[in-house]
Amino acid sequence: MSRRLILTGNDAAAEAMRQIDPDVVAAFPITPQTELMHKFAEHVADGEVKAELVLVESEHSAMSATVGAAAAGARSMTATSANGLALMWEIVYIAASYRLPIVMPVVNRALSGPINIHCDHSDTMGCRDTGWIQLYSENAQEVYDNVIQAIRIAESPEVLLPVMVTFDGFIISHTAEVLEALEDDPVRNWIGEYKPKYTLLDTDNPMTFGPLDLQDYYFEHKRQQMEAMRAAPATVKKIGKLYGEMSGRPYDLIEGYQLEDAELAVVALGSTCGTAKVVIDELRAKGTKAGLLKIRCFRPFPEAEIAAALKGAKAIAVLDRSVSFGAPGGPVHKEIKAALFGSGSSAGLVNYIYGLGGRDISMEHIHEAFADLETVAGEGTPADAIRFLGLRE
C-alpha cells in the first residue's frame, strides 16, 4: 500500500494534494512556498488531477477565491507563506468565521522587516487566534501525512473549520528526504467524496454568506466557532488513529520522546524536534533523564494533555521560534505556562527564543538549554526566564 519516495517538503505537500485531487486550488507564488504550487501545477498540466487551478494576482485573492469556491461546495485548497499569509489576513478570518473546511499548507518564514525569506514561526503564530486549526510538521513525512489528515479533520461535521499544515521554510520545504507515500486509491477512498451540507449553489435551500451581523447575533456566532474548536481535539485524535490504521503511522495532538521518566524536558515544534531527539539520545546515554514534548496540534491547544505529559519534569525549556513583542515570553511559552498553572507542577520554566530569520539551531544550542535546566531543576525558575539560543553578543 505504500511507496518509498525521495521528496522535499514542498513536493511532499504537492504529492498529498495530487492524491486528494481537490476541486479548486487557488495559487500564488511566494518563497519558500513557490515550488509547492509549481509541482501541483505540473500535476494539473500532466492531467494527473481534475482540479481547477486558479492563478490569481495576490495572496488576498488566493484566499478570496478559495473562500468563494468552498462556499459554493467545492473541496478547496491553497498554500502560502509569511508575507503572503499576512496579505490574506482579512480573508483568513472570514474563512474560519464561515466554517469553511479549507486546507492550506503554510511554509513557515519570517515576516518582514527587514526582508527575510528564511524560517521562523512568526507568520503562523501571528495567525493563532484566527479560528484555524494548526498542525505543525517535523519533517517531510509529517507534511505528507498531515495534509491528507487535514482534509478529513476540516470536513468533519462536528468541526467544519479550516486547517493550516505548517512546515519550516527551506529546512523542510527544500530538503529532500525519504518518505513512505500511500497509493492513490487508498488515500482517495479514505478521504471520500466531499458532500457539503450547505452551499451557495443549492437553490432549493438558499443560503446567505457574508451578511451584516451586528449586536443581535455576532456574539452567538463566535460562540459556535468556539464550540467547534472545542470539538476539534477529539476529531484530530480520531483521524490520527484512523490514519495510523491505514498507513502504520498514527498521530496524536502531541508526541513525547523519552518523556515518561524525564526530569528535564524541552518543548518544541517543527523541525527542531528532530535535532532535539538526537541530543536527548546522547544525554540518555550519559544517564541524564532528558525528554522532549513535541506539539503537533497548536490550535486547538491541547492543554490537559500537555500538563499530564510534563507532570514529572523538574525543569522545562520552552523553545519559541517567534517573538510575542511586549509579552512575558514567546507564544508557545505563554501557552505552556498557562497549561501548567493549577496543574500542581512545580517545574522551573525557562523560555528560549531561537532561530529567528532562519538562524540555525544546532545540537550544541540544545545541549546548552539542557545544561541550564540542570541548574534550574535545583533552584527553580530564574529571574531571567527569557533567554536566547544562538544570539551573537
Given for the second form:
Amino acid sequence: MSRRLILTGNDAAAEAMRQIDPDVVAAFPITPQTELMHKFAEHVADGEVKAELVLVESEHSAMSATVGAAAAGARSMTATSANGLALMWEIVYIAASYRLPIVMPVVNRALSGPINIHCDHSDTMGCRDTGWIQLYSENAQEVYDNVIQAIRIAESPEVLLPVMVTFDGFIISHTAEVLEALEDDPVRNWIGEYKPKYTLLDTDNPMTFGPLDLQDYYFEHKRQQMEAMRAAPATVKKIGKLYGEMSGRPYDLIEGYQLEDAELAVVALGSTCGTAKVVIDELRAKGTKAGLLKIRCFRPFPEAEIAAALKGAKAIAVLDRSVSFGAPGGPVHKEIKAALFGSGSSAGLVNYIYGLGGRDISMEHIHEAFADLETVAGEGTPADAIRFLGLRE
Amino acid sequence: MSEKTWTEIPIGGAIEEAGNAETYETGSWRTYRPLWNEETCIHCLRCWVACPDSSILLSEGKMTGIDLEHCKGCGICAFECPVDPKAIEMKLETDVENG
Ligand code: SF4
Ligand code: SF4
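Given the form predicted alone above, what does the protein look like in the form predicted in complex with the partner chain?
Then the entire complex follows, led off by the chain already shown.
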C-alpha cells in the first residue's frame, strides 16, 4: 500500500498536495517561493490535479486569495517561506481570526537582513502568536505526513484553525531522502470530502465574513480562538493516532527519544532533532543518560505533556534556531521555562541559540551542549544561561 | 443590541443572518441632519438612488421621509437633489437640536 520514493522536502510537500488535491491553491510564483510550488504547478499543468492554481503578484495577495477561497468554502492551500511569510503576516493573522482551515507548508528560512536565504526559524517563530497551529517536521517523511494530517486537523469542527507545516530550508527542503508515500486513494479517503461550516457561495443562506467587529464583540471572538487552540492538542493527538493506523506511522504532539530515564535532555525542533538522536546514541553507548525532547506541535504549546516528559531531567538544554530580541532567551526556551514553572522541576536550564542564517549545526555542537549539561546538572541553572552554538566568540 | 457571551456568537466574526445591518443604528454617528422639504420635492428619487445607507423612505414610488436611525448624514442626497432651492438641506445636528 505504500510507495518508496526519493524526494526533497519540497517535493514531498508537493506530493502530499497532489494527493490532497485542494480546490484552490494561491501562490506567489517567484522567490522566496520555493520549488514546492514549482512542483505543484507541474502537477497542475500535467492535469494530475483538479485544483485551481491562482498565481498572484505578492505573498500578501497569495494569503488574501487563499482566505477568499476558504471563505467561499473551498479547501484552500498556499505555501511560503521567510520574507514571503513576513509579507503575508497581516492576512496570516486574519486567516486564523476568520477560522479558515487553510493549510500552508512553510520552508523555514532566515528573515533578512542582512539578506540571507538559508535555514532558521525566525520566519515561523515570528508568527507564533497569529493563531495558526504550527507543526515542525524533522525530515521529508514528516513533511509529507504532516501536510496530510494538517488537512484533517484544520478542518476538525472543534478546531477550525489554519495550520502551518514547517520544515527546515535547504536542510530538508532541498535535500533528497527516501520516504514512504501512500497511494492516492487511501489519502483521499482518509482526508475525506471537505464540508465547510460556512460558505459565501451558499445563496440560500447568505452570510457575511469579516465585518467590522469593534469594542462590542472583538474580545469575544479572540476568546473563541483561544478555546479552539485549547481543543487542538487533543485533535492533533487523535489525528496522529488515526494516521498511524492508516500509514503505520503514528504521530503525537511531542516525541521523546531516549527520554524516559534521561538525566540530561536536549529540546529541539525540526531537522536538528535527527542530529541530536545520533549524538544521543553515541552518549548512551558510553553510559550517559542523554535524551531528546522533540517538539512537533509548537502551537498550541503542549505545556503539560512537555513538563511531564521533562520531569526526570536534571539538566535541560533548549535549542533555539531564532532570536526573540530583548527577551530572556529564545522563543522555545521561554516556553519551556514557563512550562516547567510550577511543575516541580528543579532541573538546570540552559538556552542555546544556534544555526541562524543557515549556520551549520554539527554533532560536535550538540556534544558540546551535553558536556555543558553535565556541569549544569550538578550546579543548577548558570548565570550565563543564554549561550550559543557555532558562533565565533 | 443584546450583548452575548463568547459561547453564544458564531465563530470568526461570521454573520449568519442576511441583512442584519438594519439593526445597527448608524444614525448615531451623524453630524449633519438632512431636512426634507415636502413642498419643493418633485419625487425624482435621485436621493433614493444615491443614498449609501438606504435611508430615503418611499411609499408607492414617492418619497415619504428620511430614516434618521440609519442616515449618517453624508449629505449625498442634498448634493444630488436637482431642484432649486434644494428639497434637502443639511443642518448641523446641534443647530437642529437647539432649534
Ligand atoms: S445624508 Fe446621506 S445617509 Fe442620510 S439620507 Fe442623505 S444620502 Fe442618505
Ligand atoms: S432628490 Fe430632491 S427632489 Fe428628488 S426625490 Fe429626493 S428630495 Fe425629492
